[in-house]
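So this first bit is one chain, no partners, the form predicted alone, shown in structure tokens.
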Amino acid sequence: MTTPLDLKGLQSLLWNFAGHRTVTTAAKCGILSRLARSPATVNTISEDLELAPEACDKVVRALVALGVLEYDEPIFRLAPDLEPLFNQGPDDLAPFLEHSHRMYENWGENLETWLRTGTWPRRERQSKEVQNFGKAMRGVGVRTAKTVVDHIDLEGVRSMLDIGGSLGHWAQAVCEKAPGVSATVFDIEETAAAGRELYRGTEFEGRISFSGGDYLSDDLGKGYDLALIANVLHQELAEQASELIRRTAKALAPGGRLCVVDFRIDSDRCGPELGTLFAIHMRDFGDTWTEADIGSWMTDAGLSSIERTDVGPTRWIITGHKR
């Protein structure tokens, strides 16, 4: 059980939210990517990005206070550890911060209405938004995937199915750890096409392939030693989540394993903090699923020897084995 906030703690929480919005807005406006290229003065930043000079000055000085930037009058620069994260390469973190900014804007507009009525306005993502979402998930997921994969036993694995694997960062983490593995990433066709292009001409082109379709209805293939459902199950309601696990288990070879990687939530759904807040983020089209939920779906799919591995305080791996 978490400790209730006192007034000081509540004030800190509110200011941290303001800090988050300042950082994500700076990313959306290009300030962090601009300073990743080279240090600059406020005037140079505002001119290059066509920003209001006084507003830009206040924001970059707040970013210094937050530890994001360093300042040596009159020059601002990214903190050294952050420079590699905003270099506009395929693992750039800026798209994720922009996604985070849009997510919180959406919450601010719709959370009260949802709480009062139980409805949340929906609209289909446009093509550009699908592309940006893929970049955002890869930007933050590259580092997470490497940490998580270190907790997965890859001995004897030669073929892997990566369900909803976006632009391939989970598959790449597995292939980097186990050079003998080949991976198939299954996602919607638009994302799969972008993944093929991303890996064209790289060292992984012959080892990571992309298949496009609907994972709840299209053929997933068969004979895989390992299947991974990473940060996907929370996008589905119970019936669809159960069906996805069943279909994925069917694609495994005898002796194969299915690993579900997702945000942890306690059986009473009162913690950890990230899991409970993500349940709100998923609203009525998904959820943060408990260990009991996932384990029961694996059992129904014919998997056994189900085990849980915690990866830090907010994430876990639930693994089931096919007989």
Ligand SMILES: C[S@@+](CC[C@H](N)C(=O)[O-])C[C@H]1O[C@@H](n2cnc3c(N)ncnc32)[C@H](O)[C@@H]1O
Given for the second form:
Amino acid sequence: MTTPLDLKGLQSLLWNFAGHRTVTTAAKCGILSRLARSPATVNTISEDLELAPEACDKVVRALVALGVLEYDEPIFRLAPDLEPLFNQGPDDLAPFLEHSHRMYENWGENLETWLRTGTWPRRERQSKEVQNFGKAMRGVGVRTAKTVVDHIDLEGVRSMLDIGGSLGHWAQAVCEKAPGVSATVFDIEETAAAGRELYRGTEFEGRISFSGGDYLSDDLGKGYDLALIANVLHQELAEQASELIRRTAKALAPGGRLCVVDFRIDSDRCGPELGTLFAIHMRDFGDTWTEADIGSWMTDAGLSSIERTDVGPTRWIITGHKR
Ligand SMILES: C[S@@+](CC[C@H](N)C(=O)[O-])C[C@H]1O[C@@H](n2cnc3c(N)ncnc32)[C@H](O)[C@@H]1O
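Structure of the form predicted in complex with the ligand, given the form predicted alone:
Next comes the full complex, and the chain you just saw is listed first.
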């Protein structure tokens, strides 16, 4: 149940947007990555990153107030828990903050028009944007995957298919937890190629393979013990989402299970907050699907014993079994 806001709560909500923009802009301008390398004064930060010193001074102080930085005069440092997240390796969170920045820029520009006219321009991602999106999904997903996978029953699982599996972070989380599992990550050609490259020469090279194609029309393989559709159904309309579940269920071996991981939404679609906001983000090309929607598509696909596991307040796993 959501607690209704009072005026103070409303004011704080309105300022959330400024807080969001301050954090994502600081990330975009390199402040978080710079401080992850070493603590620094405002002068050093602004010199290193070629930022306006007075503006940089106000921004870093606001970041202290927001809890992103710590201040020990005259030195600013990243909050200890955040420091390892901005390590510039393949799991760096900075690309996700930049993605978040672009996403709300898009909201700022288009939400009102969409609300008035139902129109929100959409264009295909260019190659560079596909790459950035993959890095952003990995940056935010690599840690979530580890937590969520703890709630998935991996008993008897030897092979796994990860639909729309991006750069392989979910497959990796499963492989780390269950050493006998081999995973196939299915994603668009360009992302699959980037995933292959990322894992080349790593301990997972022989266990995580990448298949490129369109999950709605290309062959998904067969005989898998586990299939995962994580954060993918919400980007499809009902007809395609149902078709994707049908095709994925077909790729399972008898006794296999399909896990859909996605944002939770109540049956009246009025909560939780993240699920409802995400439904806006998906506007007219996707949605945050209810348990009843996903369950009925699984039933249509011949899956049974459908169960729901909540993972924290915002996410769930809906699992169906193939007999
Ligand atoms: C929101 S991301 C989710 C990535 C990953 N599962 C995660 O949770 O981090 C959706 C993924 O679906 C992939 N995708 C979108 N349309 C696809 C299609 N028609 N065929 C294959 N993959 C697709 C995208 O490239 C992207 O990697």
